[in-house]
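A single chain, nothing else alongside it, follows as structure tokens in the form predicted on its own.
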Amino acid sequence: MSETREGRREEIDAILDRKPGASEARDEADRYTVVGAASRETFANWLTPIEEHFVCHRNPMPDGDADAWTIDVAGTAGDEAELSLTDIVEDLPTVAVAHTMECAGNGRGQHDPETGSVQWDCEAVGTAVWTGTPVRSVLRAAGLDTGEAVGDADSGTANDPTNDEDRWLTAIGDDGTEEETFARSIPLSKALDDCLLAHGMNGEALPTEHGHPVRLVVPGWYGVNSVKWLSELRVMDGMVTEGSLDRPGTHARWQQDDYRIHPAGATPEHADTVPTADTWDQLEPSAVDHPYTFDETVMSLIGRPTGEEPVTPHEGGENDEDGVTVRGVAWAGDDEIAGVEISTNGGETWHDAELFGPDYAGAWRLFEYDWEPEPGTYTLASRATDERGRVQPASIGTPEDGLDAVESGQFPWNEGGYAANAYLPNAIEVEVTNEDDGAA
């Protein structure tokens, strides 16, 4: 095991100390080790403590001081200025924006045949309250134009390669090494409309595996959007690619080579632009070549009964004087949820949960479902739609269907195991029992 590796094992069991309610995954190749949340009764809540909120990085985390931390800020006009995070905080305004942000590779584990990397199961999600400043103001506190910048990224005007006004904002972060650089770009529509540099998460400090002092948070897309340890930003007119930034090393992997949807042994062209930011568009036949995970999916995972240990109707708590109360949370980026549905038998017959709790967007909503079942053992499951009427599908298809699958129902099997959704790798059984049974 390589120093590196070493230290990489010491961050990761500090992580884990300070995440009592966090399990520890390590993929295959042992080249990265992730913690995510520990049960699924993190799922039955609206919020998701820190404690349990999942953290993936691949490199050690920097050393970030926020007295003397700084973002260098740059333009397509050439214009550039250096901004201190603590001129940022205190002359700027400051925001809170609720956030599911899921790791693009959750469900990674859930591809047959397995594909590399950490094998999520369900974990890689949580929902927070991001503290920060718009990165509007913090553009334009840095002397940037940012009046072009038009039309809406959820429809995908806004990065329409047709519209020469149609620009990109850079991410770069501090964790990148002399050999690569760490960097995302997102459409500058989208930076413009609702996402911000947080310096906060949940009412405290943001803590050093989730990016202090300091992170870019893009709500309703997948988390390597919100670059941690944020040290540049830059407009541009198109997404990073290989030599676009004035630096040595490469640039472009993580924007064009890995976090695209792609079947096994092919190799993503690169691209300055997509005619749609929206991740479930692109897998629409014949509108982009191996999609880029930008916005989530629709989703949603049953957080409580947890499958752990039996239940038993009747019995108080958190189970109802009727029965058993299935709850979750549903989610579907920059869309809304338009329902949920619940099935005790696997998937054969649905009936609709309710949705309550707040409605935020870019955060998940809470569902409950009321359920009197008889003494057995039952598939729970949870299938959610979105607003524009796209559901969840049932399994993951197989390496030969390629993207195809979409158009039989199914999600895509895909090299990095990106973006997956299927509602049975979700399912939990569940044991009822009769009070007199005396199950805990």
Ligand SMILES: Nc1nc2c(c(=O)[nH]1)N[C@H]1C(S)=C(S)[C@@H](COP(=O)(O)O)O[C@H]1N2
Given for the second form:
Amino acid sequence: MSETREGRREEIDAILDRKPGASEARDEADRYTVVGAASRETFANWLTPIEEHFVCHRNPMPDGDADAWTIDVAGTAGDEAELSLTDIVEDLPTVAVAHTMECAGNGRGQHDPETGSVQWDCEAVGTAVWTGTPVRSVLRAAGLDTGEAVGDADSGTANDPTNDEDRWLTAIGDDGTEEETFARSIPLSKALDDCLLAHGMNGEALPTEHGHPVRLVVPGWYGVNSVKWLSELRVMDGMVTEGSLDRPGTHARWQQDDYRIHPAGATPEHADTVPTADTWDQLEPSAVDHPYTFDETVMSLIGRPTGEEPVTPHEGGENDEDGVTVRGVAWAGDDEIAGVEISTNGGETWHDAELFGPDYAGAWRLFEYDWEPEPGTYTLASRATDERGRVQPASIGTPEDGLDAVESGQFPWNEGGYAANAYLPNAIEVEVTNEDDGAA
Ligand SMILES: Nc1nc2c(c(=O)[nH]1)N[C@H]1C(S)=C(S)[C@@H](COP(=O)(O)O)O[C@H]1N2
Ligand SMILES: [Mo]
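Could I see the form predicted in complex with this ligand next, after the form predicted on its own?
Now the full complex is given, and it begins with the chain already shown.
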């Protein structure tokens, strides 16, 4: 099973050459190209440099010629148009969004027993400023009837597929094969609200591994929704299901089979729609049988100290005590972060951290806590709460608990290892030395 795919090694090595702040992640079957942020330090800063931003995809990267690139756009009424990327970039407005992209498999390696696929720890997340063209402008330029009744943020119906006027937008990547299409569907209301066809990343041209020449960016949603090397957009009445696209091979694997949260041994049924696109709400007992990974669940990571070397408290902490600044990032998909707490004793007691810095929908917040430790060894954890009061669980449940683990306050062990947001697996051990020891 674990034969190395042709060219995979070379592709990963070339990406690592361009990304000195990234390291390879474990995918023993070599089915994916995956690199992740190399150290915790990435999570001590708001903007993730391209060199530290993780990469994740399944097939060899297509060779995109920006000048010749076109995007097929189709509506539900048989209306269809082909737009050239050059026209999109030149004629339509360019905007920027900050987006914290997290692979739905981030934290998969924290499941016990181990699940299949890429064994990410916590390195598959980063925040970039993506520049590009609003999806709304592209659909309008294609002459598509997106429907007056379609919900948007202003009317309070964004991301609400229960609004039955809402439809879905399916995005297709150019990396598919005859046998298998890479397609993902999101509610049309979300697409019209804040999604982009991105052609720039952190002020630079979009790198090949991040989707050059153009990708979809779905702010605040798991990475898989942000289709790279975008070649087609289809407005549809439901999500992509098997046979719903006019082409050979399978269509629905990435929407309907993989990237669903299900217990061991379950085979998710394919569905046209869901009552809510909020991933955590789908996990509520009896909401959705096997939740889809859409918006990111509440999560946080400490970036400094890294735990990689001992720290020495510096002068000027609060009350003139010598202090150590604990800094990190917290995010919650479409929801805002309400607060972050820090524990220095493995979750026994908690202290409020302070949120600061940029505050954009879909992007993480920085937090900071002034810690005044005595020399010793400590277990530092961070725990975030979103605006709806949903808190990171402490740990991941057992396969036997299945998705019911949620009811007892745990993150549910699931066969694909998706959407894990427990805080204890991300705790770091930090050694605090006194000034004399540290000065050596
Ligand atoms: N066309 C295409 N788009 C894709 C993928 C892919 O395999 N093919 N991988 C997805 C997954 S699983 C993730 S996590 C993000 C990662 O984006 P990045 O590599 O720019 O960080 O891309 C998504 N978009
Ligand atoms: Mo991913």
